[in-house]
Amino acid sequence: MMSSEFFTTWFLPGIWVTIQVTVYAAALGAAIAFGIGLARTSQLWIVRFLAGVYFEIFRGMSALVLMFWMFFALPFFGWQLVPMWAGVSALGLTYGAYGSEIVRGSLAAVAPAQKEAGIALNFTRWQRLRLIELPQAWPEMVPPFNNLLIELLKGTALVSVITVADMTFAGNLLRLGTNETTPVFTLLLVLYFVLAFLITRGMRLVERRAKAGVGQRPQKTGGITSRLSSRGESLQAGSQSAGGM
């Protein structure tokens, strides 16, 4: 049976390792996402081409196979990565490629009039990005980044196959030691759900602040307030149409 000693010895450190891998891979992925995403909007065709090559290559790669390659194949080229950093690098490079498309698409969604206003004010490309385009694109990036961060959290389970002692690794050890498959993996599902829920709540706060920064109200969908407001709008529209008859 699962003992409290095994939980504190393996599962709690495993949770901390999972959080570390998620944070480190997210930081690397965010740097790559913004770097490649901005490069794909460059006015220089060679920069766009190289950024597009990176995007296509790493978007089409398996994170698990890339992790194996970085851990087992890189030593033949004189590079030896510890298991955690091999996992972090593989996840950051892969999910950074996905994130670059979020950055590129959000920048492309900024109204052309806003960009033209920056040109009319004689702003440089960097000034337009920093002062006009990125502040307006950032609120649109947060929801897809939230989904990508949750996918990254779940993807950290892959590091267990290269002996990183995360939650999945600890759970598998516990399963082998106690022969209790269902309770162990049920506990793992609950732990991943709790971590994903905490990420979602944090990103919702970031989204509200990002929208408030550009003067947007947070939208409430499916709640009583939205239903009452939509019903009031429909009644108002009906009274106006009746009055105009």
Contents of the next structure:
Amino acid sequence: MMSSEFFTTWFLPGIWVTIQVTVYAAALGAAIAFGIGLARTSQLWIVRFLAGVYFEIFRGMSALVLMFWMFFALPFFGWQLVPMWAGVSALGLTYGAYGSEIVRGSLAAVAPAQKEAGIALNFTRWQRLRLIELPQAWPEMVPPFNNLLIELLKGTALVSVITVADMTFAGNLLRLGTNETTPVFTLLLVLYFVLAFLITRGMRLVERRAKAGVGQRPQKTGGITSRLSSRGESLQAGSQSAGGM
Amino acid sequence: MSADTPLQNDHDGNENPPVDGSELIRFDKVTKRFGSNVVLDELDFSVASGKHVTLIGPSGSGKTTILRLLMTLLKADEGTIKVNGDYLTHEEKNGKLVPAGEKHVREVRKNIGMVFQQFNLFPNMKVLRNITEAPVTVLGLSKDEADQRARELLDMVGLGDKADAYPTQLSGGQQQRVAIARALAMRPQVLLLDEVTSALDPELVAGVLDVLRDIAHTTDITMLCVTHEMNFARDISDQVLMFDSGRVLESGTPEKIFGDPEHDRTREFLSAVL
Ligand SMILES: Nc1ncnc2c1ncn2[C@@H]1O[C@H](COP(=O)(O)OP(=O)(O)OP(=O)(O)O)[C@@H](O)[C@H]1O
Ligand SMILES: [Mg+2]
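Could you drop in the structure for the form predicted in complex with the partner chain? We only have the form predicted alone so far.
Full complex below, order starting with the chain above.
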């Protein structure tokens, strides 16, 4: 079995590196998602066009190849990136492109009548975006952002091939050193799952708060009391309609 | 009268305060098409300041289109609209009329308020902020001032206790009364009302109409309204315009139009809705 010393010198720091890469790439990706997503709704065709070009290019690009390119090819142009930043940039740029589609789509899904109400109150376009459209689009963005964030988390394993010592990197080292392939990769699977699970939990919380912020009641999932009470209500409604007949 | 009563129109900021009876709105040869469907065909009409004008006419005759053109939610294909003597969506440059920029449009548009059939309250804001946001952000009122005014307006529409509710927690009639308060908070000179009770359950209609009657009788705000509530139209209107096929078929006092219309078309329409 793996030694506890190996675990603390490689695996624990590896988990931390995976978390860091995820957080930094998510921050970069979110900035790009909103920047490009908003630019794609611009009234100026040139802004829309350039943002659309960014989206098409980075959506069609392999994050892994981009990472290689940033790590191995960029130095030829006199730009040597620390491996972790090459990884973070490549992930942030590609996942940001996907995210921009979420932002654009959610904004487009805001009821046109809301925009009209904003015009009738003489808001500027930016005021409408800031006060009406973005706050209403935000709860719709959270679930797809959750999916994307989990994709990103799993995508961070790619950084191990450019020598960033994340948990996949640590797992590979351990496998080479001990030949304990099955337990090592099982542990890795479980770790990614646990991190993804934590992300989902966190995003649920974000979603609930976002929905409360637009006056929607948060969906109650599970919880025996809520099930009992909704059952009670439907029973009551049933008896009422039965009585009315 | 104190300048702070919620119902009073505040035109102090205007360089040309309209004299009573002066022309507030003028449509000049306005044409609007949707594809090959000519909805308004060189429409001319005007509304005098302070008057309550009701538009009636069969479905599809272009009543909504007129209000949406005025609110700049639609663009006319030809012709011009003036508000207080200023072009709404045009500017004069070197003696030529050109499409106006956003700044000009907003300057003229600030005189116009609108209440929609479907209320269109902002679901992400509580009732009070629905009313205060535009006065604070657009007019630059202080938050306290806007809050106080909003509460006065809420009292006026009978919803003083709902300031902290979200719109989804209100009935349709309550939402529509908030929407009326929200429009009034901007102190527009003219209020556009497009079938504001037709999305409501029948028992909620009266409450909204009472609020509008109150506004019509106690303020000097100009009203341009589209409604199928003929009794309400009779109560508040100074003038009724009968539309058909994008033209004003006839116009007159409510007594004249409802009692003794000139055109058979008007008579048919009224007998169908009354
Ligand atoms: N966005 C649009 N696209 C295409 N046609 C439209 C559009 N809006 C309105 N129309 C058409 O314009 C005509 C006038 O519509 P408008 O809504 O102004 O009528 P209205 O008098 O308000 O009718 P109603 O009493 O039913 O509300 C109708 O024939 C309608 O089909
Ligand atoms: Mg209509």
